[in-house]
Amino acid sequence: MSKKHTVPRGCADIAPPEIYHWQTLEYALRDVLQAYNYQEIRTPIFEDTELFARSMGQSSDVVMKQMLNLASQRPSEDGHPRLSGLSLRPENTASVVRSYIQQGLDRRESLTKLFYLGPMFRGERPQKGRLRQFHQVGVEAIGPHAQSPFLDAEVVALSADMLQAAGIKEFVININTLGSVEDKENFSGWLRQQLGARLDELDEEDRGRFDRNVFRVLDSKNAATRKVVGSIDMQQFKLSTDSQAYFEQVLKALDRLKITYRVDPTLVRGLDYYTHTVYEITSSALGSQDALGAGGRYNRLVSQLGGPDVGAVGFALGLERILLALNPKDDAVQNGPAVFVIAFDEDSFERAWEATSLLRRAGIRADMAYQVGSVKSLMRQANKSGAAQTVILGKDELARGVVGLKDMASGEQQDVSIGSNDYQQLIEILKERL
């Protein structure tokens, strides 16, 4: 017997009937993108390693860990694969402004409002709600008018009524400030006087990052850490006068939206390129791991990939955690065709095939049985199916120029006259059941 294969470990089929809660979470989000203005980008799926490395920082956890770099056909002289320079996305705002400079969308418009959609990778270990590869829905504004603090709050809210849109109506959003780059170089210096006294009460793992970023340590999930992290009083570093007065407005923005956030002093986003506003959004639902989304503003991102000095805002959410705070059932959906056509025998196929062609090119939802049976046998397929209507094709049908059509809901039966081969009486009646 050959050996059967399965999904990568961290991955995942999405099949029927599960595609289905996909698709329609995808349409709700594009609605409300739609309404906000938003175009849809897409990018490749991998890209040179070191966009990845300059934007979210060589010492950040998702470039030294969870990169998955490509490898050579060709290996090196030791046998070992030879790297190609080469990552898939582990996320997707490094691609978009890689994009926007390339095209020179700058110079086309001085606020560009773009979406995008599809998978994500990254070297996880795999649990419940954290995958290899995973689905992001992401917005990024950016341009020379992207500086202002109502587009900040735009964001938040529009992240805030994705969530809503698809049916999630309980989530924190917790909020809070980075400072400009000025602000954030201090705050950082301040953060390692505060930490590095007390380095050895930090887990390992934790002291690395005190190292390579102290404001990962703020990230920690370890207990230890944790405990360290809650007894420092975060109010004492004080911002710019500027940046306050920047965080303060895009507060009030959000209260006139009556969106409910939380400032919480110690959210910092670890990727280097975040200044300013930042926030994530959480779910009790989801558990431990109970993150829906997040993002922030990166200013400096676009010039240090290359580009002009411009305002940044974005955000993601992660589809998969949405679906898993939503927790749909297979058996709600609606997925199979809106009517069913049967034949009884080898002289009613092919005129059971013409007429489900014909149904399908007027716009109805048809299928069919591909083979001639029992008229029991045939009947469960099509109440199998879940068809709302059957049309029924026999020799007696054929012989009287019939259609039979059955509502499936009621059991009621009726011909309806189809000629040598004009459907569209049948047609005006399936639209108007339908």
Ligand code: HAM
Second form
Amino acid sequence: MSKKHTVPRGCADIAPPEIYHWQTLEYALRDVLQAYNYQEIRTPIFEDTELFARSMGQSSDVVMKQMLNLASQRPSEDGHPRLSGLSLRPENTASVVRSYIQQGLDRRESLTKLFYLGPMFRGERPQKGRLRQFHQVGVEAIGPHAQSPFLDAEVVALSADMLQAAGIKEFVININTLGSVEDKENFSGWLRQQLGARLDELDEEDRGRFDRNVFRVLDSKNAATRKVVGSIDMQQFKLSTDSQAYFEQVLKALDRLKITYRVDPTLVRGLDYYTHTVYEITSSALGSQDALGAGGRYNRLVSQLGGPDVGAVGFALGLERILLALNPKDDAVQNGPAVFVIAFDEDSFERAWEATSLLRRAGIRADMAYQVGSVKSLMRQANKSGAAQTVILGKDELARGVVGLKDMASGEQQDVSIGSNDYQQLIEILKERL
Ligand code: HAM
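Instead of the form predicted on its own shown above, give the structure for the form predicted together with the named molecule, please.
Expanding to the full complex; the earlier chain stays at the top.
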């Protein structure tokens, strides 16, 4: 027997009926994005590996452990695969910034507001809510005019509105500030001092994180490290007055919109590009992977990647996680045809096929039984399709120049003339009924 292939680990097929939940979700999210005037962008699903390393940071878990690199067509001389220098995108912020710079968008507009929706790839250990191919919807607002704290608040509000539009009622917005690039450097030095005295309490992995990038210690899941981190009074570190004032403006703007949040001084986010506002939205309906989405400001990234010195802020939500939290019921979806066409014999079959095609061209959602059979079996099939109306063709109907039209709810059946084979009357009746 030949080998049966299965979907790769950590990936999923999204097929009916599940796909309808995705579609409903995507439409709802797109409506909110439109209200906030974000335009869609679609970038390639792979980019230069270097782009991701330079933006998210060499020391980030994503770059160190989770990049899915593409191999080159040509193996090296010893037969080992050679890297192509390309990787599947683990997120979309770097690609959007790459595109912004490449298109010279700062010369065209003072603020570019883009959104994306699509698959991302991370070589993680799969578990509930954590996949290797997952989907994000996200936004990036970039440009010379992207420096306002109201834009940070807008982005937080937008993500909350999108979750609400999706049907998620309860979530927590955890927010913090990292301050300016200088503040971040000072904070890093201060953290190194605090943690440096207690390095012996950290395990080897976290000591490595301490050496490479001290912020990564704050993301550690290790219980002993979490205890050390928890005992540090982060409020002792003072941001510059300007950065503190900026953060207060962001929070005040959120207060004006009556958006509730929790300031979490230990929140630093696992990616290197953030400055000032960072936030994460969690839901208790999820398990250990409880982040529905996250984002923040990244003022240095555009210039760091060779672009102009402009501001930027954005976020991404995980679609699988939203659906996990929603847990929608499959029986609530009805996406079958509105009309089902059946034929009892070979002569009628061709007519049935023609009628179905004409109904479809008239914009009516129609399908048919692609085999002839007994009244009983074909009616069973029509019932199963969920269609509200069934069109019936047989020798007797054809002889009289009609089709039978059965209303499935009332069970009533009537003859409808096929006209000069244009089924005009049928189309009119169906359009009225549906
Ligand atoms: P992130 O926190 O890495 O941020 O991912 C955002 C969201 O994507 C997470 O909160 C989660 O819902 C979902 N997600 C991430 N990894 C997985 C996974 N393996 N399986 C399922 N869902 C996952 C970013 O990606 C940033 N680019 C967000 C951003 C945009 N910051 C500024 N602009």
